[in-house]
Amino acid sequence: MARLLLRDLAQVATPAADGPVARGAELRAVAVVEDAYVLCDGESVRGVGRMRDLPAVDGDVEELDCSGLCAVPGLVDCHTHPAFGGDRVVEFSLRAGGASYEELHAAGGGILSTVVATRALSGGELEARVRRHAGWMLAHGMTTWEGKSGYGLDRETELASLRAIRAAGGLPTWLGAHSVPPEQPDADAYLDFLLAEVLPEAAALADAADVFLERGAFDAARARRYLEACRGAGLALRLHGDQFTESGAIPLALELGARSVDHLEATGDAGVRALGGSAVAAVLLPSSALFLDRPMPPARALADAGAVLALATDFNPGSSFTTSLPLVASLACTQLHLAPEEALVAMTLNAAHVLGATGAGRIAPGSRADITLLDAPDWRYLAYHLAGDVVSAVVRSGAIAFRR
C-alpha cells in the first residue's frame, strides 16, 4: 500500500473536538503541532507529530519536503451548484449598474436563464463543465465537495446533472425543487411531476435532497411535501432557507430532522435560538451575501447560541461565482466576526458532518488522508491572506492531487 510522508511542516492544524461535530467552545478548539510530520498510509492518516518524534519508516515511502508549509485538513465545501451551462455575466453587469430585480428578469436573467443554457448541453458537455469546476475547487484546497442539481428542472437534465457530479468526484444532492420551470402551470403540478417522474431515479443517484424554501419559490407546505417524499425514498434532507425572508424553513428543518438549513441571511432571534439547541446545522454562505450585497447571516449569534456552524461557497453562476473556501474563510473572519479557528472547523469537521463524509475534516490517525498544504508560516493565513494563492498543494486519499 502506498505511503506518503509530509515532513518538516511548519505547523499541522486540525479540529480538536473528540466527536464528529463541534459546537460551543469546541468550535474554537484547534490543535496545532509545530515542526511536524504527517504520515499517510494508503487512504488513511497513520501518524501525526513532531519531527523529532518521527519513528523509523521502513519500506517504500514517498517523502515530500514541506519546509515552510502548513497543513490543515482537506477543505470540505458542503454547498455548491456546479452543474450548469452558460453564465450570468450580463446579469452581473446589469446588477452592478443598478438594475432592479424586475429589470434583471425582463432582460432574461435569473435561475431560468441558466436552466435554458443547461438544458442545451449534452450529457458529455455537462460532465465536462462539472469536471472543470471540480478542478477549480481542488486548486482552492477542497478535497470533499457536495454538488446540487437544480438547473435542469426536467427529468433528463436533472438526472444527467447528478451523474455528472458523481463522475467528477462530488457528492450529489437533488435540488429538483429549485424553481418552477416555464412548461409547468404551477408549483403543485411541478411537484406532481418531480415526485412521480424524477424522484425514483434521482434517489438512486443522489445522497440528499434540497429545496428552495423562499417567497417566489416553494412555500413551507410544498417544501414539506417534497422533502417527506424524498426522505421516504432514502435521501438525507437539506433546505435553502431564510435567504431573503423568514418563511418557515427553520421550523420545517427541525421537524423533519434535516441535516442543515443553508443561507440564513434573514434569520432573526427566534431562529437563532432554535438552531442553537438543535442538531440541524446552520450552513452559512457569506460569499453569496457579498455578491448580492445582502445582509450577512448572524454567524456570531448562532455560534454563541451553540449552533452547529458550517461554511460553504454556494458556487453558482448567478449569486456566488467563486470556488474559493479560503476567500470564504476571510469573509467569515472579517464580515461574520468568527475567529480563524471557528472558520477552519466550520469548513472541515462540521462541513464533513453535514455531508455524512465519515473520516473527513481532521488530521488524526485513522482519518482520511485528505490534507491541504498552505504556502504560509502560520495556518491562519488561510483566512488572513485575502484572496491570495495560499494553497500550495493538496493531498487526497493519500496521494498528491494538486501542486501549484
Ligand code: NIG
The other form holds:
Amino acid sequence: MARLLLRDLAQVATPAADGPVARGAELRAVAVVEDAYVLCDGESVRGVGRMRDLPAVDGDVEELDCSGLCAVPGLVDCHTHPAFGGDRVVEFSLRAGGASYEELHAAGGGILSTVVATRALSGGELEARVRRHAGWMLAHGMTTWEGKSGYGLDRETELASLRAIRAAGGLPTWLGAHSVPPEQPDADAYLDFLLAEVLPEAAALADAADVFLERGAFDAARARRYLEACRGAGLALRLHGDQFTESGAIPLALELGARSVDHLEATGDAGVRALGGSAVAAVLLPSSALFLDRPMPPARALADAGAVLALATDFNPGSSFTTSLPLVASLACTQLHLAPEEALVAMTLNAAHVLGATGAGRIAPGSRADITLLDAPDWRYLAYHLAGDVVSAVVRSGAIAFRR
Ligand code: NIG
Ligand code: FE
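Switch over from the form predicted on its own to the form predicted together with the named molecule, please.
To see the whole picture, the full complex is given below, headed by that same chain.
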C-alpha cells in the first residue's frame, strides 16, 4: 500500500480528546507536536511524532517536505447545501439595499427562486455543479463534507440532488422539508407527497434527513411528522432550528434523539441549558449570520454549558455563499468568542461525529489519513489569517488531493 511521509512540519495540531466527541474542557484541548512528522499508510495514519523520533522507514515511501507548514486534521463541513442551479446575486443586491431575507422568501424569492433554477438542470448538469462546489471545498481544506438536497422539492430533482452529492464525494442529507413548492396546495399535502413518493428512495440514497423548522417554513408538529417517518426509514435526524424564532426545534431534537440542531441564532437561555446537557450537537453557522446581518448564536454560553459544539459553513446561494471553513474559524474567534482550540475541535472531531464519519477529525495512529496543511508557522493561523490563502495542500485518503 502507498505510504506518504509528511516531514519537517512546524506543528501538528489535533483534538486531544480520546472519545468520539469533545465537550466542556475537552472542547478546548488541542495536542500540538512541534518539529513533527506524520506517516500515512494507505488510507490511515500510521504514526505522528517529533522528527528526532522518526523511525527508519524503509521501502517505497513518498516524502513531502513540509517545512514552514502546520498540519491539522482534514476539515469537516457538516452542513452545506451544494446542489443548486443559478445564483442569488440579484437578491444579494436587494438585501444590500435593505430588503430582508424573510420578506424575499415570503414574496416567492429566496429558496423558491433557487428551486426553479435547480429544476431546470439535467441530472448531469446538477452533478457538474456539485462537483465544482466540492472543488472549492477541497481548496479550503475540507476532506469530509455533508451536502443537503432541498432545492428540488419534487421527486426527480430531490433524488438527483442526493445522487449528485454522493457522486461528488459528499455525505447526502435529504432536506425534502425545506420549503413548500408552489405546485403543492399546502404543507400537509406536500408532506403527504414527500413521505409517500420520495422517502422510500431518498432513504436508500441519504445518510440523514433534515427539516427547516421555522416561521414561514415547517412548524414543530409537521417537522415531527417528517422526522419520525424518516427515522423509521433508518435515517439519522438533523434540524434547521432557531434561525429567526424559537419554534420548538430544540425540544423536538432532544425528544427524537437527533444528531444536531443547526443555526441557533435565536436560542435563549432555556435552549442553551437543554443543549448543554444533551447528546444533540449544536451546529453553529456564523458565516450565515454574517451574510444575513443577523445576530450571532450564543456560542460562548453553549460551550460553557457543555454543549457538543460543531461549526460549519452552511454553504448555499442565499444565506451563506462561502465554502471557507477557515473563514468560519476566524468568525468563531472574533464573533462567537471561542478560542482557536474550540474552533478547531468544532470543525474536525465534533463535526465528524455529527456526520457519523468514524476515524475522521483527528491525526492519530489509526485515524483517516485526511490532513490539511496550512501555510503558517503556527496552526492558529487557521483562524488568525482572516480570509487568507492559508491552505497550502490537502491530503485525502493518504494521497495529495490539492496543492496551491
Ligand atoms: O440554512 N434556512 C434555511 N435554509 C438555508 C438557506 C437556504 C437559502 O436561502 O437558499 C440555510 O440558511
Ligand atoms: Fe442550512
